[in-house]
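First, one chain by itself: the form predicted on its own, in structure tokens.
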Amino acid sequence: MSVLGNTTLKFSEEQAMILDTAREFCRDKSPVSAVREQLDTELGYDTGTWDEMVSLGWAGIALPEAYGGSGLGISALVPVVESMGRALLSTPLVSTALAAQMILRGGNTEQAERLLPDLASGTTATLALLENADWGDTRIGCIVDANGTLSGSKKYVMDAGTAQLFVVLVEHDGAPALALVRREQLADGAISSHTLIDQTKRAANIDFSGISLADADLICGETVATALGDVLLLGALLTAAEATGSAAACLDTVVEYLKTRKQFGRLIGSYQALKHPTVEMLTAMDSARSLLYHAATIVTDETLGKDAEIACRMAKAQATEALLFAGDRAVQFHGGMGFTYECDAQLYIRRAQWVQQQFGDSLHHRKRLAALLLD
């Protein structure tokens, strides 16, 4: 009997079509040369590529049709994000999708009708959740006082440089709440860039102090805690999708090198000391994909239950370690060249370090899985 309990895994024809389209698009728009061109830019992505993704309907793919989306659910976003990870294509898609899910799951109908159609049509948004680097810290330092004025700051806000809407986790009347802050409300100098080890990504620290909120821009009540729990799991799931795609691309890079590099008159791929770890990379990546699409099968627009939580946490833990192992071996297999920034192996090991921390590392999730599976 499986410890999972629920082992359902369905890869629908719809998902397969999305995956084929997304892989082709990302491969064409984001070859490694294009990725490297964006490393030192302010946004970290090409706005023309983002506009094309919006025109394909990806910004609203997980949102209901009533709010301008495609109504396909969050599972339809998984193959898109996996394809982006494979091509190391970074855009505000994941940040915007998670912000939209927070509003959809936590907000009221008026807030959803007012905000979600814009997000589905390409307006960028992001979540501001962290006061420090610990995803397990439940303390909230951002406060909304009785007059509706915000005080406090958030760290590591993804895609803050381009986001037009910030969904900020705050405390109001002693309980968790969400503040909807528009970019124009931020004071000059409120955003300070934070350099990440993965230079394909962008994040910033933001000071929200002094911002006045209207009642309509504050989400309160019991739905907030539930929505927050769901979105943290969905964030882990989408990060796992990105990591799984990156692990597959890293494996491709390693195999290509093993087939072309010669040492002592032999292709290095003929040595068992390199064959065996390469097979381990493949099995780890395949395991991550299986867990990823199991999770994609059972997550819904409804409140996520125990089975969905187990699936999301298992996918994140496995994908994190699969990419960490693949990135490490890619650097080692390339020898001295692997330690230079010009080697593409560096892109994957840096992505692995970022993935490890985003929405919690494998230890963070396994600690919680122990209670879910063993208690």
The other form holds:
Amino acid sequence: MSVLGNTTLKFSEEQAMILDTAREFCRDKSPVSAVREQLDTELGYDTGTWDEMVSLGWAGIALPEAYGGSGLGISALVPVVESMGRALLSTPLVSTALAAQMILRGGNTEQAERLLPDLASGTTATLALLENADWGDTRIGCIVDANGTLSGSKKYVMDAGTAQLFVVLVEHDGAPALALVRREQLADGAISSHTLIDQTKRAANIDFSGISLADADLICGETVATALGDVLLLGALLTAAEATGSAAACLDTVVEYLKTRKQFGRLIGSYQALKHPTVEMLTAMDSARSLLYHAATIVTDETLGKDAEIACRMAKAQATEALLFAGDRAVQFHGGMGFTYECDAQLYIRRAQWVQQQFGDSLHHRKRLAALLLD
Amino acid sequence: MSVLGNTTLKFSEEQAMILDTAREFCRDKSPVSAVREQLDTELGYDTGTWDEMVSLGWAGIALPEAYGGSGLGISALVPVVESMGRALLSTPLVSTALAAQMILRGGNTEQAERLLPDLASGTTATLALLENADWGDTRIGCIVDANGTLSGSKKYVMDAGTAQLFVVLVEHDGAPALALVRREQLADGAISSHTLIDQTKRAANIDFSGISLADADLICGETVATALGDVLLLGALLTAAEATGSAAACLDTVVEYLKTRKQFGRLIGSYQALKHPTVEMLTAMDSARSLLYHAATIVTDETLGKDAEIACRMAKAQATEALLFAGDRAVQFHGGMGFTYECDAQLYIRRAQWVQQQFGDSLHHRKRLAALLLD
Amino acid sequence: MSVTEKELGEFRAQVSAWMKDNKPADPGFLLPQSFMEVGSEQQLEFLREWQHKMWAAGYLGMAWPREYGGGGVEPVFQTIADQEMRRHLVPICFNIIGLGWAGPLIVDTGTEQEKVRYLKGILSAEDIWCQGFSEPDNGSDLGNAQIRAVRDGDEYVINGTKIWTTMGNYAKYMILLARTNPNTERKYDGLSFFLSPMKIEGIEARPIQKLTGEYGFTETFFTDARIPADCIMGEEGEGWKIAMKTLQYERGAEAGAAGGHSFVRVVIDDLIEQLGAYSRDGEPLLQDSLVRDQLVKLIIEEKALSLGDRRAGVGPLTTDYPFSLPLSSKLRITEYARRMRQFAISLQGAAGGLYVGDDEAPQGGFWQRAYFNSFSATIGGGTSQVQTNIVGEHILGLPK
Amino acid sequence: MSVTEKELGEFRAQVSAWMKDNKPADPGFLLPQSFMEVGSEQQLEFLREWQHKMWAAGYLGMAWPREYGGGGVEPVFQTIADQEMRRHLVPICFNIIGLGWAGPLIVDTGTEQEKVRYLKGILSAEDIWCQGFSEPDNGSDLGNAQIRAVRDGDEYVINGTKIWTTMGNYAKYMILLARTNPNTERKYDGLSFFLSPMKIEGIEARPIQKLTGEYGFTETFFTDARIPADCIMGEEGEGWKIAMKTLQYERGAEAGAAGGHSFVRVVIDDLIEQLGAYSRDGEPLLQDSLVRDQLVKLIIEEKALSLGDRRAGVGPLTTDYPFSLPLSSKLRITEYARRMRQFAISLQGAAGGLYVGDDEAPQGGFWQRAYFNSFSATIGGGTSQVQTNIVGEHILGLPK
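Moving from the form predicted on its own, what structure would you give for the form predicted in complex with its partner chain?
Complete assembly follows, chain above in first position.
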């Protein structure tokens, strides 16, 4: 058995149609001027665009039909998120989809029936997982006590400013559990916004202390650990999708500049010092894309197996590296222009810094891959 | 205190004269035609050249005057070895010098007085340290029993074919010791030659079993461990010196080719795809050389301290990387010619493979540097 | 076309069983890792026998006409047979210039006489073929070939030098690209294509010793070498067109090749498998975090290469740069191979300094030799630097 | 010349003590890491006060003539003062175009009137100077400057655009390279050098927002801006020569600069010091083998850079390529800085996604900002790509 293991890559006509629609939608709705308009808004996205995405069915695309979704699974979400990454279009789609997956995989039928149809129809949600900067830290400081009272806070909660529902990783009765918190339960001032390096993104610290939970709003039991494991992998996968799209767009931006900018009387793209690293960007992006759609091929609604885990981690590791390289070189290759805020290279280098950390950096994933592949 | 620590670099007029003499000598005696003539000889070097080196005082240059040396220390040997590396000139100089250092640092006065003057005047010697391929393995399988009888064999013994004296790392009475074995004590067939990737080098397996040692030919006690530690570092340093010289020569070879070979109507050195990596070779070699002469500045005849250990390890790590890169690119940049045995690039890529392993590869040294610098 | 999945499955099982049963035992000397590395009579005879055996069993030339020694079946059978050869790691089919270049050309465009004369000998490995395209001063710029062929009665007189002639010293025939007219406006129009005999007066094939110390190529000198005029393929001046056509056959059985695998693929599994025996600092090497991380990086890279082949077949996933994956494939694969092999040596500790011929060299010096040989692929067929230009210009549209 | 080691030692101790006692407290807002990053009035006023204080204490302009505000002592004292400023990590001397470029030029070649008018204001930080060399379309090709200066009576009329003008919006004066004659045979011969006022009609300095989101440069538009004819330095057509001379002063006090350090050196110690607080997988980050190995690689690289400066001074150890170390220094240092800073961010985990302005950003977002700012050095003053060409061509003698 080869260490390469599963190397299937399939892409259905349905996925192809979704990719087509999504790329066109994102290109139309999110030209770079629209991206820049959102950089210092509070929400970071245009609610009209979000509503249209919801009406296209993307909020529920990965959810079972029983809960108002399209039943197409995460593999149908990947081309949408890649297209968003390509257009640097930020919306609460990924946060909402991941929160929904956590409920789907961890919660009981009552919870799924009560909450998922709303999410599939555009109610925004998000995950609250981290309590410090370490994605590999498994300790949980947020507690739900025997009376159902929450204490503790979470950091780096994506799209906290817009989410109506928070799926909060907590400890209850000595075991990991998930608290389902509605926005209106938050105390005044509970949310304090982060300043992110990627200005297209929004995240916040949230203090959940004092919130009282009904029994029905607590997910406990063995499903929590597997759901958490799965969602961390799906988070890595969707981040990889976004990063791969952004890397491709960054490459396009560089290529465009290299084809039009002259220096010392020659188009700068004719210099091998720029041409060859740009080819490296291409091959790194190509690798990321191959790994991404392989992962999209094998993740399912079931608990993720070893192959899927390997695939998600590889996709994230490669996409991260591809975008970090592309963003860095994009600034350099734009010369003086690249050093300005006005130049789009800054959007990609900033996205790259955020992407590398979200759901664990490439070191984090390679360390786990080593155990999966070599032990 | 900066983690960079000691950054002194001094070079005396005496060293400068030695460097000058050595470079000229090696250039004269070891043009590449002479190097190639030795590739498949048994000894791998020209004894006449060696005799001249001895008469220049280089065999004893690092030994105290009391033992027939020049008292200039290892720092005077470095420019000689660097020059040899530059000319790919192989002789038993490094082996002999390291064996002498082991006796000087580990042995008692009687042993030093008895053996070192011979080594200073051209008797060749070598170290027998390894029993497997792992430079980090500290177990010793060669034993000298209570009767003074040796058992066990050693691998990768450099210049075994010519050495008159072997300084063998053994275990005696449960502790590390050094056995001084004369060539004539070896059984027939005890030496079996290795086929090395660097054809300018010679090494062998040696079976020492059955040899009887006089008490005076065993070095025991606490000095053994410190001498061994020091000599492993000095071995790394001298290997770095040789590698740095070879990297510089490899660079010259590449530059020469890039300045004369045309392809598609242009001198190939004008292509940035070749020019820029060649500049990388230069800067890597420059770094190696700076670290090398820093290390040469601070090693002394005393037990090596932390600064010296850091310096020797850094010099070896950097020189290894510089030569590996230079050798690899030298083959590639010579195109079809580079793929032939006739092209000198092969001499450097082969040297690089040998150098990377001798006295531990860069991973080996960086791991130890991490402990020295970060803990 | 009318072949069923079931038939193919049965055929695969049959080939697989045959390969398993007939795979030769280790001959006790190093075998070539590719057809460019046949450097001794010993290797040659071993491989000749093996190819003959595979042909006799019906697993080579399967899609070539029966009357010339072929099997006359659909190419897909050959594709399957080739896959099984690779999977069972059987020795290579060394006569690949015949099987994959000259042969298909003759099948496609040769005269009846040529078919009768050449095809069976190619398949049976009786006749070894070599290729005379590259010249010493032209690198990979084939169109600039300078070797001269001058018509003299019913002969051509050849003068000049070819280089990188695979097995030039063993070959009976060469596919030769030579200049019949030095005065054409476009340099390509002066070239002609010959099926030249090699064992004649005036041709000297001088073996080139490679970086590895082994042989495999020759520099081939033509000094008033006279070959029959009917050795020409097509007309004078059609040489470039025919040479380009020849290069198409490299794509395998479906493109007309007689099959057989011509190089041993070295994969990361080969390396990992062997690492169990290595140690570092007295501990198993595979427990070292840095080694593990490097291996994982390589596995990711190799997996991405492998998945790239799959994705290249999925149209909707290649819309940005449709030919990016196939056109960059040589560059990516050969550079990966070089780095992976170099890394393999670095893991061997002091034993990494040993070489082919040393009893204790890990895997007989396999990785050292494989690393050195990897340059034939990063240099030959367009250096990686030239390949990168091609990708940058043809795929990304960057200016020349 | 007549200065003794003892005097120098005493002086060093005195400066050191002063710096220690007078180093300003953290102002509570981010200070610029270099003179190219002064982006707010707040920063400007803070730095102006600090420079004034250093000058008043006698630690700036030490080698300049006393009559113009200088100290009139040997340059070596200034060199020592500069070293102590760096060692004590005091804030930078932001007015460096005055202190290190315009000032020394005026000291060396200015008229008495110019010396009286400009020098003291430079030292006291009352008058901020900027530099007008680069233009939007010429990259670092200064000789190609297109901005026009046309003599009209006792004025020059300036039209055109400069870019990357450091503190162009705050500066009172600019050293301006402009074209007085567009018809010379060699483009260099048409250039002239001016000490131009900035706060006049027809000059608009539009701040450029940087990658970091901060400011520091302007694009400077001249529209029929009229400056007195006596603003010219030297004669018409001597601009290129004077500009080149100006660049020499960058080498520090010994070359004539008034001293002061103009950027904060970021060293690997700064990073390692902070890592104690980081964790990975719930364990201290500094225990992670991969992180350790990366740090050691960076330490080796930084140590080699530092030792390179030492070796550059040892003639016998630089015989191969005598100017290799100094000429490659900018390339090596700036590329190292970029990679080191990028690596620093990668160690921060989720906090690496935070930025300047976030209370929880490690070191206030120092590394993120430092990484982004590092491009000013890998791009400005000749991109790393151009620098590599220069090293390849001038040091190794490779063809253009």
